[in-house]
Structures are given as C-alpha cells and as structure tokens.
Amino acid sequence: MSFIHLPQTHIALPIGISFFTFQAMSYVIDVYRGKGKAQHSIINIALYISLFPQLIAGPIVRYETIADQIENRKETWEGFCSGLFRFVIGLSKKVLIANNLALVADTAFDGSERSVATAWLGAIAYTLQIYYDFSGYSDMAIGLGEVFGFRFLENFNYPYISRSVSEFWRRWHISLGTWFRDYVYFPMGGSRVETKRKLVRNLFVVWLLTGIWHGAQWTFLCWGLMYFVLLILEKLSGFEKKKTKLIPLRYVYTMFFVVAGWVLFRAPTLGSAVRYYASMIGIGATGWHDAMTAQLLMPNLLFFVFGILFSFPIIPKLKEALSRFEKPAAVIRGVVLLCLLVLDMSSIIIGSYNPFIYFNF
C-alpha cells in the first residue's frame, strides 16, 4: 500500500472538544504557575470552560485573560452596541463571502478532472473561504462576549498581508499559536536553546501537535510538518531579519505556500491532494482553462473581489477616518449594520446550510 493511500481514521468526537480541552488545561496550568487564583466556585469554573460564544470553534480563551471578568465584568450599552456590530460583521463574513466561495471551492476540489485555471481558482476560493469562515466565527464570538461584558483577545490580525510564514502564524489563529507557544514551545526552551538541534526538536514537536490537533488524518499531519519545514528554514536562515527591498516577492512567497498548504488541508486524502497539486501545474489537467473556469468565476467575481479587498486592513482605516466625526460615524455604522443584517438574513433564508469549517476541529 503506497503512502498516499494510507487508510483514513474516522473517530467521532464531541464538537469543539479541542477548544474546551485546551481551555481546561490552561486553567490548571495557569493556577499551577500562579498566574491566577484557583476558583472555589464550580459554577464559575463551569462558566469559563463552557462559555458558549466561543465554546465550539474558539478563540481559545485563556483563564488568566478572563479570571477577573468572571466575577467583576460590567455590561454597558456601549459594549452591547459594539459587540452587536462585531457580531454582524462576523456573520456577514460567513454567510456573504465564505458560503459563496465555498461553492467554488467544493466544485473545484470534488471534481475528478479540472483545468489549471480551475484548480488555482478553487485553491484561492478555499484560501478566502477558510479565512472568512473562521475569522467570521471569531468575530461573532468576540462580539457576543462583549455583549455580555467579556473582553476576549483577538484571534486574527489580517494574516494574508504577511511577508513570511513566521509572520503569517503570528497573525492566523492567534489563540492557538500563543497556546502552543506558552504551554509547549517555551517550556521546552523555545528558541533560546544551546543548539540548533534542540530548536529543530522544539519546532517539530509544536507543529506535529498542531497538525494532530486539527484532526486524526494524514493530510493534517503532513500540513503541520510542511509548516515545520518552512519555519525552521526561515529561523535558521534569519529570513525575517534580513533587510531587503524585495517585499513584493516576500509576499508572493508567503502566499504561495499558504495557498499550497490550504490545498493539503482541504483535500480528503493525501492521494487527492497530490492529484490536485498535479492539476495546478498542468499534470493530468484538462487544459489551461475550460468552460468550468468561467462558470465558477463570473457569478462569484464580486465575492472574490470583496474577499481579497477586505483581507487587507481597510475597515480599521475607515474607522479611524470616521472617528473624527462622532455623530455621522454612529449613523453610518447603524445603516451599515442594518443593511448587512438584512443581507445576512436573506442569504441564510434562501441559501443552503453551510456549517463552520472549524466545527470539525
């Protein structure tokens, strides 16, 4: 049996088990380290572990972050409005962008034959889908938390503007990255070790666990090890510290491997991932482009445009510009909120059910 045809595991697990397990572990470890007081109320500890906004798909909330908020949080009208706006933004990311791009990605990945252009279109669609799907859920969780007086830390910081793979992982799924950093990487010595061999060992363990955390499949394991190789090469070569004017090339390099990584992440088996990669470079493809390419691109062109556009920090800059005009800004936010909510509800009613990707992890 060849490696790419290794049998897949099918283990039924509770939804969100990896998220609330990590939260429970962080409580025990933080209390042991003296970073928080032990809770003597089983209700408070149950509230922390089962906090519903982010229970099943993150962000992973550390005990030290909300230890004081559990007993001393304050609900305010400003927090309610801000949280509601954040929730609607997250919902819009999911139902308006992620769900529509999911149709493109599913068609490209599930087909037995595809052209080079269709393969790349599907890979880019999934790259945008998973970002807006997961960051949308995080926005919704953070917004709901704010409605109830909780302040969760950010989970995404525009990862697709990164100029290195290392920077990408500082911006993507921040709560998971910092969890592995603080509870696995640093206790093993981190990067402050005597030899490069120990540095390689530390990164290998972290990325092996990161791959396994996402699922008991060979694709996730190889996905994690792919990033291990890229990160160790960047660290050993001093890639990030090197000054260069070739910033666009750094961006292209980063996004190339990010997109390639998402193909492996999305593929159901290693064999299908290899076949998809082959299609992307023209091996076994039906041609450079075909009718399917136009059929997938043209009806969804607007979603691609908005998906790419809002993966850059445009909204924060708009907020900063509008902050000078307090009353007009409040009116604009209200109108935007209402319009997005109507569009979201319309899309949910007429669309098909499309669960969050990270419910699987």
Given for the second form:
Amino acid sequence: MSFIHLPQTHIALPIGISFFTFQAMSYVIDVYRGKGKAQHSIINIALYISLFPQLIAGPIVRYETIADQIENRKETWEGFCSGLFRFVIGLSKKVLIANNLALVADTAFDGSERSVATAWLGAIAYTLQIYYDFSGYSDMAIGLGEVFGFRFLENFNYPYISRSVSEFWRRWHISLGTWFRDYVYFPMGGSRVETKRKLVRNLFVVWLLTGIWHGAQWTFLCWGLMYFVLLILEKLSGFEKKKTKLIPLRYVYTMFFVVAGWVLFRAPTLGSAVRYYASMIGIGATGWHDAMTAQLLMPNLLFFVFGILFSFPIIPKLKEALSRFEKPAAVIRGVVLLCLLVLDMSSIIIGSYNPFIYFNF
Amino acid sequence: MKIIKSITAILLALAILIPSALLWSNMSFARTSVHSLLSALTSRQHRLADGLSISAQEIDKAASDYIGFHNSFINIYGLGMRLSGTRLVHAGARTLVKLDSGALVEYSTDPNAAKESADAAKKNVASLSALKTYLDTQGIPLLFVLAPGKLDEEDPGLPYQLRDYSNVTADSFLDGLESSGIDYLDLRKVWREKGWSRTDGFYYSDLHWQPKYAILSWAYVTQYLSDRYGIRNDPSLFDLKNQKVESFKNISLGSTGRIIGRFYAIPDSTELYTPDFDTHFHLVNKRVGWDKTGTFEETTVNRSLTHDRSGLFTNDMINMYYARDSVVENTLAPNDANVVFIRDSFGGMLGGYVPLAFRNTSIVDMRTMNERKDETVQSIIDNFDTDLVVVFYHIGMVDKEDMFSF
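One more: the block was the form predicted alone; return the form predicted in complex with its partner chain.
So here's everything in the complex, that chain up top.
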C-alpha cells in the first residue's frame, strides 16, 4: 500500500502464518465457547497448531472439529490406504496441472503488453492454477491427516460449477469461509439482523477481513470488496431463490466474476490489474491474438483440457457408474494412481516449474 | 477389494520409499546437505534467512540429482511429454523445444529475451572493437569467425509460431563488426552455399555440431586465412579422406537430451576423427600441469571419454579432444604462424585440428581465463609473438558478455 507513507518494516514472517494464527485463535474461541476442552498438555496444543500436513497451506482446522481426535484418534490400515490415495491425487493436481498452467499465467501476467486472447488465456490459466494448486495442497493435507488418523473437513467442493457467487464461496476455501462465518459473521448477527444496513455492515466486515487475510495489498483488499459488493447484491435481490430456465447464464455470470476476481488477485499492483483488464477488452492490447497466444495455448492444451474437465465432478460420477464393477475399478484406480505418482516424482526430479501460491498467506 | 486396495497402497508407499532410501544412503547427498547447511549458518555474506533459503534450494536440487533411479524418472517424464505430443518442455529454469527434425534446442520464452540479447550483443561489439584497437597498435590482425547455431536462419523448424532470435541477434552483431571495421567470417553462409543441413551437421540432443562438420568448417576457415592473411595451409590436412574415423552409434544424450531423457530426445551417434598421416605436437597446459609431446592422438585425444560405454547419460561426445587453455607447437606445420585462438566449446570440438593449421597456437577459453593466474588475453597476445588473433564463437555466444571480457 505504497501511497500510505508509513515506514516499512522488513520482518521475515514464517510461512503459513495466516493459517496457524487462525488455528490458534480458533482454539481460544472454541474453548471459551465450550466447544472443545482446554488442553492441559503443551504437546497436544503444539500438535493442534503445528500439525505439519496443513501447517503451511491449510485447510484451517477449527479446534471444535478436531478436539476429540487429538486424544482419541485411531490410525487404521484403511485410513492409511485412503489417505495415501488422496495424497497422490493432491500431489498430481499440484505438480501436473497447476505447475504447468502457472507457466501460462505467469507469462501472460508478467509481460508488459498482450493481445486480447493472451490476456483471457492467462486469466483462465490462473483461475485453474489457483484451484488445482490450493485444492491439491488441501488434498495432500487431508490425505496425510488420514494416514495419521485425523479427519479434516473438506476445503473445496468443485467451486467452478457454482451458479452464483454465494454458492462459489460455499464451495471455495470452505475452511476460511466457515472460520469467518463462525467467528466473525455469526457473532455480529449474521444475516438474521433487524435491518439491511446491519447485514451490509456484517458482510462488509467479513469481506474486508477476507481480503486483508490474503495480504496487505490493495489488490487483495479490492478483491475482497468486489465479493462484498457481489454478495450483497445477490442477497438483497434474492438471486439464489429466483427460479430461472437460464441456468447456463448463471454459470457464465459466476465464472465471469470469479475469473475477473482472480486477475485482481494475481496482479502485483492495482495499476497492473487495470492494465490487464484493459487488454482483456482490447484497450491497449497488441491485437485480438498474437504469436504468444499460440505459444501459450498449444503446448499446454492438454493441461487446459484436463484442468477444465476435472473441475467438474466427473470423478464422483465415474465412481458411481463403475460401482457395479468393483474389482476392475479398483485395479484401474491402482494403476492410475501409480502412474500419477511416478509422473509426479519425475516432474519434481526434472525440476519443472514449481511456484507455491499459498505460501504467501 | 481390500486386497487390491492394500496392494495399491503398498506399491505407492514403495514407489516413494525406495528412491528416497537410496537418496539418504548416498554420501554425496549427505555431504552436499551438510555443507549447504553449514555454509548457511556460518556465512557472513547474507542474512541467515537468505542463507537458509539458498541452502534449502541447494539441498532440494541435490535431492533431485541424487535420488534413486534418477535417470529412469527423467526418462519417464520424457515419455509422458512425448505421449502428450508437446514440443515445448520446461525443466527448472530451462525450456526445451523440439524442432521439426526431432532435434532439441534450448529456448527462452521470456518476452524480453530478444531485446536483452540484442543489447548485450551491441556491448560485445564494443568489447571486440576495443581489442581490435589494441591489436592495431601492435600490427596484429583480428578475425572473428561465427559458427552457425542449430537453428537454420531460413527454416528454423520451430513449432507454435516461436521465433528464432539467435540468428537475428547474430546478424546485428555482424553488422556492428562491419561498421567497426572488424574482419569476420560468417560460417552460416558457407553452410548455405555447401548445402550442409543442420539436421546432419548438429547433434539431436545437444547444441553442438558434429565433429565431421566442425572439421569441414575449419577447412574452410584455413582456406580463408590463406587467401586473406597469407597463412598458407595444406588442404589435405583437413580432407576427411585423410582422417581415421571411429564411429560410436547411439552412445550419448547431450546436454539438452539429459534434461528430458531418451524417450523424448533422440540419442546421438558421433565420430572421432584423427589424422591418418604423421603429426607431431608439443602441448603445454599450465593450468592443469600438462607437458605432452607426441602425435595428434597422443597429445590431444581424450580416450577416457570416447571409450566409456557406461551409459547414455554419462558419455561425453563434446570433450573428445584436450585443447582448452593450451599452447601447442606443431613441428610439422605448413607455415610459421603464431596464432592466438580464442574459442568457445564449438571451437573446442575442433581439438587438435586447430593447432594442425599453425606452427604455434595459444588456445584461450574465456570461461577459464580467471583460473589462468598471472595471465590476461593481452599478456598472452604480447608474449606469443602473435601473427593473428582469431575469435571463434558460435551464434549463441554473441550475447554473452563474459565471453568478450578480453
């Protein structure tokens, strides 16, 4: 926030500080509310706050959801197997899809100028990258937790199939959403308040904090406030309750703002975000498309296809369809998981591009 | 069902554990890790946090290098990339592109790369010009020889509308030399005239040229030196008919091939050429303490590399000759010229064929200049009774400023 002229202090913050700070707060609040017992063992406290699978990139595990497991968890072979499978899926999301799409996004965002098609391609690539990066880490954390006998709550539920912005936020970063809901929104009265003005105030506070939680930058703040405006409009207009036959339009509306939001989130400054938006609508762009569009799209076409495909719940649907053929399905799953793991390890060993978005938070 | 699930989990666990166990049993990895951590903790050059970050990167890289089945993993990744059909692969900081011929080249996808390259080339013209100014005061001529790169300037064979900036930069570099009055020889023109293709003349899995085409190109250079500078030569010395040839089929993956493995890169074959006539060299390399007298074969051929059949990832098809940082006297030379030959790895691949053309040759590699204690390019030129200075670089070097820090 460079135009507020305050002296900058360069303090080296530990990675994942936003996550474990929220967990520590959760412990204090839940114990105070009687939703979990106070721990008398410092080891157990340390276990809760610094449990390594989710320490640096979430999900934010609220104390009440895990208080009992700290002392009474049960490690099982079944849990070990499932956890390992989940870990491999998360690793694949991160290494095979997110990392490859990151190259597209970074090239599009880092360039000083771009065509309309390249700008859209970069924005879509980042939309997919951030989903597979973050949900991949969540899968790995949930999987590792399961290996050790913990059951963490889900953090993502196919957010890109949402038909409203409100639904999107019920499916995206669920642990952060529920944290703010339970510890900020509800205590302020939530949506059961007497006046619309109070509802607006409550939502404003929540989304201001959500923006700030991601970082002390104007881009994050504006990103949070953008969602505040959209959510308040949806709530006040009863958007979700209205019946319509134009459901595809609702997808388009939701994804349009989600993608636009990620541009703001990804851009290093507000100025560069504005320039990026401008190139998306052809202002200051180098043309409708250019050589860079082909260079970014063609080598990564497969990652875009898989990225879009798996952002829909096709795996659960596939599982359901194959439920009658349990044994062959289990064999296929085993082979696929092994292939994925070997490819993941190969990709890591070869040193392919490996940015880590949520380290920053 | 449970059995299949258990077997899958066991196999997954083993796939992680075995390579990791081999990594931890590797002493090189342990040494690198301990050394990195100690230097992070004891170095005063940077803050502890920065030191630990650098240390973590070094350990991370060492883990990738020393993990069990390292090359197999690379091959698998390459297979995956091949099956995906992509012709552009990112590996760490390097980006590889597969040409239409199947050969690999390194490519910069940085949108600013072309401009940065052109700016650096302009500076290098100035450096070379400064060297010429000095040589003019000594009455010593200077020739710059530009060896071709892997990308054909007329048909680079790049996919995805990628543009070849290397030849454009080289052209502007040569224009700069022209303006500065520096004599140059553009071997790309020779290749075009002779109809030599980059597919035949270069390795598939490495940036370098094949020894055969290096010698053919050198023969042309010696002819030019004869015509232009009166340094007479015997063309039969470089005639391929007068050389012994040993062929090594599919023996190596070059520097680009090793990044992506044998299923993506095409393994290369190479040939070792040695003269099939009498030769007599006296080679001195102060840096490594060599003082050898004997034939071309005895003084300049690196047999330890060419006879090593241990594997595609380790065989070296670039350093088949010893010639770096040496002074070579050729007692059977066709002339009495003393030549300072400043070269890159393309010139290095010529090995003993360079000193074969002159009475005395001082071979200089700028990459090791700082290791040549008490010597500078100027002192080498001054102390060698130099008749001619040849700077022999391929097009990938014209934007490398350290190669022009004479």
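Keep in mind that this is a model prediction, so the values were computed, not measured. The term rigid core refers to the maximal set of C-alpha atoms that superpose within 1.5 Å between the two forms. Residue numbers count along the first chain shown, from 1.
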{"item": "Displaced residue check between the two forms: Lys35, CA, 2 Å or over, core reference", "value": "no"}
